[in-house]
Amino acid sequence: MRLFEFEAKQLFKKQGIPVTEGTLCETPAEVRNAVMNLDGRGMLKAQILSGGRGKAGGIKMAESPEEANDLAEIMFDSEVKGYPVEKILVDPVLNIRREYYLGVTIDRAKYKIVLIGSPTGGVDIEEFARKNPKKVFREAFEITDDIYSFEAYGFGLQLNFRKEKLKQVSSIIQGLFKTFKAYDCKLAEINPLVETEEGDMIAADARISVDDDALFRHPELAEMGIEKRHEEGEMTPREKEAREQGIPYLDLDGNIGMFPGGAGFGIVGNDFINYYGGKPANFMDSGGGPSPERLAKMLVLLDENPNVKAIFGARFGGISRCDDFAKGVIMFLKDHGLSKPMVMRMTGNNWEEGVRLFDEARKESPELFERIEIHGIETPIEDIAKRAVELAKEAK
């Protein structure tokens, strides 16, 4: 679960890490009041759950109040990679002399927590370690390890850094590398450090991923506001509206609906659709015994979503009955209408009494029927996969 930078810095300033003293604002005349209370210039941050922000235009300075107000006008009105901006961040403008990168993460397949150090920083830090992976330095420790004075100092010389820049830093280090244990995260990334002109070290830009799992240990983040959110990004309005119903759902970059009958089989019907050339549009699970109340709603999500299509229907049915199944897409074809194409194959539990409700509301209204291919157990599994990739490409 990750965090909004103004919450991540909360966290990192309890545990002692310099950080920009911004000001969350909701509306441009705070934004405009913030940046006129920092002597007139201001660095204006759009708060999204996603990286890349100031290539995207999340991140714009402004000269004086004025500027600060029509920018925020223009943010608020906006979207930054996909994401409406709700709050700004209004931080004081750096001078930076240099921008350094940190931070702390686990290696899954050695099952440790790595320290991550730069001595470059700032947006390109991913481009840049891959040209010069010999300047990005780790350094692994074991889950139930802290990590020592003498051994932050080491980490900070290999950033380059000496003299009173080094005690700075290896307490930034170690500042980075407790919010990282005491809140049970996935990462807690500095990008940049800054160091300023006046000598000084601070970050000015901070990114933390919370293991949701863990959230029931630490009340405290929801004392300070932070409730249980996206995993990684904030939700997208389909994806808002499915929790609503309680629907799991998940947005994916494709062209395909996916209509499954469970989470095995939807993760099964998202591997087909990949390996025949097609792109699933999103994830989704019906759950277990699902109404057929439920299954309409499921179809709606898909049949509105702009960027499906078609829409690939799979139910192998368990726990789940295939005449449920058949009673939901019925009841959404007469209810809503079906406006993309769309193939599925039902098989196991009642699909023969499935199978006869299709034919009887076929024969009621034909004309709903016009867009879907129904098929049952006669119909391999793959050749549905493939027809819908068929049916996606038919349509651009």
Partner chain sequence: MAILVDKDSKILVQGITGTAGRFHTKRMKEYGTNIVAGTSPGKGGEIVEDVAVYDTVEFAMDSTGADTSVIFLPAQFVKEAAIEAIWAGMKLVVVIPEHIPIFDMMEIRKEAKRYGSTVIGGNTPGIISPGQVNLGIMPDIAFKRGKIGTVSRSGSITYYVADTLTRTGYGETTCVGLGGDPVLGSTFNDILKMFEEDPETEAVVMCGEIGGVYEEIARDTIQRMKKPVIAMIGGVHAPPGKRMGHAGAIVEGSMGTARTKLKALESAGAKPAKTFLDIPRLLKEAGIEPVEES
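Now that you have shown the form predicted alone, what about the form predicted together with its partner chain?
Partners and other molecules omitted; one chain follows.
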């Protein structure tokens, strides 16, 4: 879960990292005032949950309060990388002598925490790293390690800091590492770490991602207003609706509604539809043991999507049992009704009971089942995907 720049800076500051003292603004007038208080010049930084702001117009320098006001008006009215701009952080303009890079993340392959630093930071760090792998320094730590100051000094020496600057940067390295450990971070990054003409080291930007799954042990974050949030850019209305109902859902630009079971088969099923010449209208994770009610809601979401021409359904009952699945489908058929052709396959845990429920419902109200083809373990899932592609083509 990504934090806003101003939130990340608050956490850095707690660990003694010098950060730019910015003002968080919600209106152009506030931005104007903030720039006035900075002697007429300021950096306007859109607070959005995405990187690459600078290149996307999310960071602007204002040379006067008036210009700040005008730039803020435009920024508040625009979207940056798909995000509406609700807050602008007004930072002082730094006299930059040099930009460095510092980051801490997890190396999943080696199961280590890795500290990364480069004497060349800023927007082009990734390209710099590709071209100059030896100038990007790394140090691995065990997950249970703290950082000692001598390790920070040693790392600062590699980055070519000396004397007073070495002391400053060693303290920043320790602060960054401690921040990473203190909040169960997946990423803590300072880019750029600025050396000013005045000789100070200061974090001009700040990026932190914390592990959602560890939020339960960080009530201090909730107290700061940092709570679970959606990380992606602007959502479609349908994605918003799905999210409000707690359904993991993503719109795609095809026409086959995907109701695929677990996330793993969600991804593979999407590939299959493509292999057979179709285009899915969505990703969805309908696994993890959802209730019949939730399954019914998922189907409503697909059925009401005008782009969807046919629905592909699959259930391999593991933790999500087939009887619950059948109940959900029947609930949908009865309460809402299916307006598109649908093909599905159901097997796995409790499949016998699933089949029985379908048979019973069909006997009761055969008309509900007119547009749905239900298969079992005897039909390969590939045939179901092919059939869905056919149904979508026929429906055009």
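Numbering follows the first chain given and starts at 1. Keep in mind the model is a prediction, meaning the values are calculated, not measured. We call the rigid core whatever largest set of C-alpha positions still superposes within 1.5 Å between the two forms.
If you fit the rigid core between these two forms, you'll see the Cα of V389 move by 2 angstroms or more. In this overlay on the rigid core, E241 has a C-alpha that sits 2 Å or more away from its partner position between these two forms.
A326: CA moves 2 Å or more between these two forms after rigid-core fitting.
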